[in-house]
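In the block that follows, a single chain appears as structure tokens, in the form predicted on its own.
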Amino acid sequence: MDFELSEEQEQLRDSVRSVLERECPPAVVRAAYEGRLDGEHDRLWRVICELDWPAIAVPESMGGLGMGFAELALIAEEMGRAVVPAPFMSTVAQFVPMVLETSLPEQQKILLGTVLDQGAIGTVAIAEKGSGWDMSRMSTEARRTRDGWVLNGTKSFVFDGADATTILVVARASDDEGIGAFAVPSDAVTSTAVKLLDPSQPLADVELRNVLVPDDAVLVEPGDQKGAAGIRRALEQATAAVAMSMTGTCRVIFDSTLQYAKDREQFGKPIGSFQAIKHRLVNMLIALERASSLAYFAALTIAEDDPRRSIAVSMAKAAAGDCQRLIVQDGLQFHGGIGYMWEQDLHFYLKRAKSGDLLFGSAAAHKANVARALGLAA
């Protein structure tokens, strides 16, 4: 496993960063917070599609760029750095991996074609209130009928759920045979946007009431163990992408706080020269580098299909959660009163990092996963 970025990967990262600095400055994020995005949301997504970023991890045989999850993760990190209000995470880090991991070639051609050729937005609906992303406690039900499968239940925390064209719903069979994955058009469900701490990353509740899914839209039939493993693998990719995005956001907070500690003077000296501030900045950097290293390791285990990928993803998400807790707290405190000002951009990053901890499993939930992997759970 090579931890060094290749020359091509460095060029990709630099190119993505340059584009986002130009196309998504803080003024665009502010517009999302103030409900003034107008056509900016669509414009940003068009730019992303024109640059073929949705095709980054799609095999060339299916019209993609044929790169891997390591490259996708690099873009996810940059999305977090810029707090981009566009459906990259839902479509590229969730929908596309779920299609690739679970569906048949003819289904992939249709579902991926809408994204790669038409710029359609896709998303995945797994989480539910009360059980989060724990699929063993899922209550959304799939019932077999003569005409197909009928879905009933409510999904929560669905990325871009109100804007997606197609939603891949994971549900449990009514006879408890297992979980399945179903492609559902957005007009067959009721999606309700949720008021959020971070409006730049919209989430929605998705209600399914007697939604009929024909057999050709079933990606994974309940009881198909290989298909269920594919769902879990796609969930790991989505979780690792969130961890990468969180580290990108936390790095901006750290850089901003470090610079502020060098610029802001008290008693005739920069506040960063005081020992108490220096020690805490060092602790922030250690937490950030730990989280970043684990996120990169998780991305590489996925890219190389390493057997450690499940525990690596949980370690990465747990470390990202621990990192944001320290960096958000100290970053805000070191900025003092200015950190609370609406006119200061800092709060965009604080809120994105804080909300990221709650998505695809909190730090506590993933630490529990690691404990179970070590045979320590009760």
Contents of the next structure:
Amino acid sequence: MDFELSEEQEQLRDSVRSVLERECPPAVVRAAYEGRLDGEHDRLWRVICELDWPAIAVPESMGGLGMGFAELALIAEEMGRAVVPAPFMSTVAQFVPMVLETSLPEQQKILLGTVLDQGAIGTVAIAEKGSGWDMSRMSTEARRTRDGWVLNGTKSFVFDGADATTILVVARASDDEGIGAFAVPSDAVTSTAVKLLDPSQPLADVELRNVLVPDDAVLVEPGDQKGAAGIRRALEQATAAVAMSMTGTCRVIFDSTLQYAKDREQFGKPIGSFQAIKHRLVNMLIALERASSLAYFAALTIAEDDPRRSIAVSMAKAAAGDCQRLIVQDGLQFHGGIGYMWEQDLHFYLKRAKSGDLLFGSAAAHKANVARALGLAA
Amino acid sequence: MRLTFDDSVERFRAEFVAWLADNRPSEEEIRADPALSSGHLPVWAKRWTRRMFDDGWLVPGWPPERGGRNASPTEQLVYLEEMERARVPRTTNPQGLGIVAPSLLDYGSQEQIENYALPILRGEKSACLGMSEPGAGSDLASLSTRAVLDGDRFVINGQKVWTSGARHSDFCFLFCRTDPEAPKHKGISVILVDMETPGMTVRPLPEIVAPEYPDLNEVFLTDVVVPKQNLVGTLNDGWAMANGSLAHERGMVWVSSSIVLDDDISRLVRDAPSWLGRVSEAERHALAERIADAYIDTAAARCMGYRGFGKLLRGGSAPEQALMKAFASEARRNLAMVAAEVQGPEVLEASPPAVHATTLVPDENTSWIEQYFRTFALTISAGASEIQRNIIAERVLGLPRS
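Can you return the structure of this protein in the form predicted in complex with its partner chain rather than the form predicted on its own?
Then the entire complex follows, led off by the chain already shown.
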């Protein structure tokens, strides 16, 4: 196993980082928080599209850059570092993988074309309030009719759901034959942006009321086992990307906390010289290295299509959750009153890290997955 | 980034696995003549070490005349993985092979290499490491065993403690104070002392479990006289060696920790379903999550190890090894604790006597609770977890000293 980046990967990461430092400084995130983003939102996304990042893991034959999930994951980590208020996670880490994993070549051409050529925003709607991301318990229903499939239900926590052009909806067949995936144009649904603790990463409720999906927009027919596996594989990619982005965010909190512990003096010396602080900073570092190593491992199992990918993704997301719990808590605690202030930028990262744990399955949910995979739970 | 090694590394692995199959001592042989401590060389161990030395499999990274084959760092890593997987002790004298011999090769005179280092590598002699004292544990530099240079000889007086394998060792790699006036880090030297020298008294210290196999000892030195040429390296420059010695020990220790963790977690995951079948559903969920945590720690230890190793290969910083030492040893302790709690009260039944922990062929019969107590040896020795945290805080994170 080799976790070191290749020269190309290092260049990619460095260039993504420097672009985001330039284009998305904390002032831009603050504007998102304070509702002053205006055209910035679109501008950031245009920059991302011009640099072809949405095409990163799309095969060259489909007009993409032909790199793999490892590279996508590296960008996701940088997105987390910069807490970017742009629809990268939805479009690039959710929509594009779902299209590639589930749809036919002619569908791919159309769906990817809108993103790669026109800079459209796409997203995936899986979660529901009653079942989270556990697809075995979802209640949104797909019913077969003569004209196609009809969808009914309400999806929640849909990334950029109010801004997307196309929403890929995962629903369960009414005859319980299994799950399917359906490409739905945004004007066929009611998307409502939700007021959020972290407004830099917009989420929406998506209501589907008798939405008719013609056959050519069905990506996976319920009952198609291979297609269902594709949906799960796409969900794994989205989940791993969130884990990667969380470690990026946590790294920023950690670096800031470490610097503060060196700079802030009390009792005549830096607070970082006290063992009570020192050892807890080391515990934060260990949690971060644990999460980051497992996130890279998960990304590699996806990139190389290793049979361990499913459990690796759950381990990565669980470890990212454990990591944020410690880093958010001690990060804020060690910054003292300063960290408690709206005017400081720290809370952007604290909130993004916290919300990361709760989206795409919490640490507890993914530990339950691990336990299930080990045969320890039903 | 990738999950696999180059073909050439895999060929190296296959060659070693085949050699192991043909040459390793059998488990029966090892059990019939158990190592009594980490200084004891049973007949099979002497033969085994010699065979590895002759065939270049003892320390593959070294040149053939020192028992190696100039293997690359990645090949050394693969070697350690397979050695641990084969469940054969690489040596029954880990501190000799892992610390004393390499330190002598780095700092010793030609004569010391001939008379002390090479005999360790050929399985002829064993060594113990005289570091800790009653008043100098984590604060090793405050050690007070005193060596006075008197013409062409040293006269040594003092006491060592927690000296692994001392009662069976042939000689001691002894840290002593040679300049009491200098600042504490600057007055320490290393001297080789044959354990048979008059004035050396060893008293074994039975341990928290398996007291019939004491590995730790007190070593008392009363007017012990050794020739001046037994000084290793430069007078009063021993502290550099203390750091160097432990660096040898920490270098790739994570590999064996990681494989042992793999072994332990497989055993736990194998046995847990039947134990969990006896408890309520709520309890089962609570315990299953803790096993999942231990499983995640095991995977993380492996990934963190490889990641640190990758950095090391590309010339990155070594202090990150301290992080692995702390994490992996605590993960092992935690895993044993979880396993003991999952097993329930039956875990309290005592295990049949086993050979000593340091040379243990992993024994299915060792109870998890005994294993749990034994793992404290990992979090206390060779720099307690708290010392590792200080090292990481100061050398990796750049925090000021307290």
